[in-house]
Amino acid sequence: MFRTTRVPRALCALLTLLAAACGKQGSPPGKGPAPEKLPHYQVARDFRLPGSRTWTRAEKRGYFVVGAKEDQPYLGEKDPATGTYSGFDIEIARMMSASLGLPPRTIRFRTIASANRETALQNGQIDYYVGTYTINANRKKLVGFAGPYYMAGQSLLVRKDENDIHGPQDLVGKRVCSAAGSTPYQRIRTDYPKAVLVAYDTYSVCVDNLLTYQVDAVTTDDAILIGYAAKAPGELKVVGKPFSEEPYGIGVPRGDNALRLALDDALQAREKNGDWKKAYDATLGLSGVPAPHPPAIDRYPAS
């Protein structure tokens, strides 16, 4: 006997980013950031950062190339019809561009998978990266980090009808999906080795597999999972308490300390003038979770 499963129409755009191919004609799109309610960021005039090769290159071409995610609701999401990116991480990237003297509308976003972030920064494919990028000691050996600008924590997403998984201690023999190369994937492999790990390049594929009963849980940062659950509250839920601290940083090329410290200054200023909270409320705040206090910025010494 085979169990018949289906993916609800309302989730098609969320899971496959192919909204035009999902559901019946006229189905309403999932709620997301309203463009007219997003903040406008004042562009710094006469800004100069000659000590940064990355900034100099971007200033000469007239725009930043920014790495991002495209499948994380309220954080980093790409509209398949228009190619427009939206979400809290996208707003962080835009306000940083404005602080560094280049209009946010000029940014060229480029989707970069978790496993390829360091390579993209090292090879100059992108100028900086904003996409649920956890700061840790191993990554600091490969790239630089400004921030953190947000503190997340690893958690678990399950189907609404799941009653046996309440935390990572319940993952023995369970199929658990996460993004290849991500911090959450490594933590499950190290700390909960009796779980059966499944990896894909994107979390949207993990969620698709969760809904079709191919995996039992999806694990990553709670900010990401809250977004998925908020878009499909009748199908998904986040369970248990976060079991890690995940400080999100802005990735920059290693050694470009001028750019890193300028971004630290920009984050601090945008938090102080209210832009950070406005960006959160217009994006991740739509999940119903109120804005937390921004974490303290870590101005670590050059290495």
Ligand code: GLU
The other form holds:
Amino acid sequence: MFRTTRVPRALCALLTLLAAACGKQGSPPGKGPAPEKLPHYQVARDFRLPGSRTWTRAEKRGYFVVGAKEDQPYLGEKDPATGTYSGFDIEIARMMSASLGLPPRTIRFRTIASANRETALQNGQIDYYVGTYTINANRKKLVGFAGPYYMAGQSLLVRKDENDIHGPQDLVGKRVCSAAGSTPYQRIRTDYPKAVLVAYDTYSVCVDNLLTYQVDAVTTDDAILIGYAAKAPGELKVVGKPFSEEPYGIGVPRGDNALRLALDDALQAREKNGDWKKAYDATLGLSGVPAPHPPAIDRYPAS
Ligand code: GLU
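Output the structure of the form predicted in complex with this ligand; the preceding block shows the form predicted alone.
Next comes the full complex, and the chain you just saw is listed first.
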């Protein structure tokens, strides 16, 4: 009985979400970042970083290869028609390239899922990674982190018609979806073992599963979930308060301290000269959350 009424509704929701992502013909463009609102980043002249293997290799080839996400609204999104990436993380990647002396438009972005970030940095597939990447002690054993440049917190996304889930304590027996290899997945596994965890490579697949009643909630950082909710406001809502701290860092190959510290300097300078805020306002700010103060940068010693 329920399913016959629910499935068409869910399919509509899915179509709404897809239409919002792709832009319907004849309707006003979706609330994505407007290219003309994005800041222009001054490229550092005569910048050199010979102490960094990663920088030296990039400079020789003439551009950075940057790892990112492609399905996280306002943070890292790829336009399927043009292949262009946009969002707050993408802007951070661009301003970093400019500070390191290479024009941002030359960057080659590569989509790397949460579970593959450390390997991609370890095997030289990418020079640095900017994609909702939480800095933590375990990951620091495998990669380096500049930043943090933003502070997120784990939260929950549910359907608008869901009334039982208000926080992680309500997940007992519920199907909860997150990305494999992510800190939110790990936290549910260890702290809320009575939840029924479902893992996919990406959060957008989790959101599809939520809209079609395959799962009851999606869990990851509030910054990511707010973006999905904003794209399908009639169907989805973020509930409860954030229940973790997720400081976002720029991932670099472990041991390349010269690159890591140069990125710390660059972030600090871009926060000071207003570029960080301009980038935020033109991207993540569109989800309705005003620009916070960026967290203090943690220039940890070489390891
Ligand atoms: N920030 C969390 C993490 O780094 C969740 C978001 C993501 O998977 O990128 O695991």
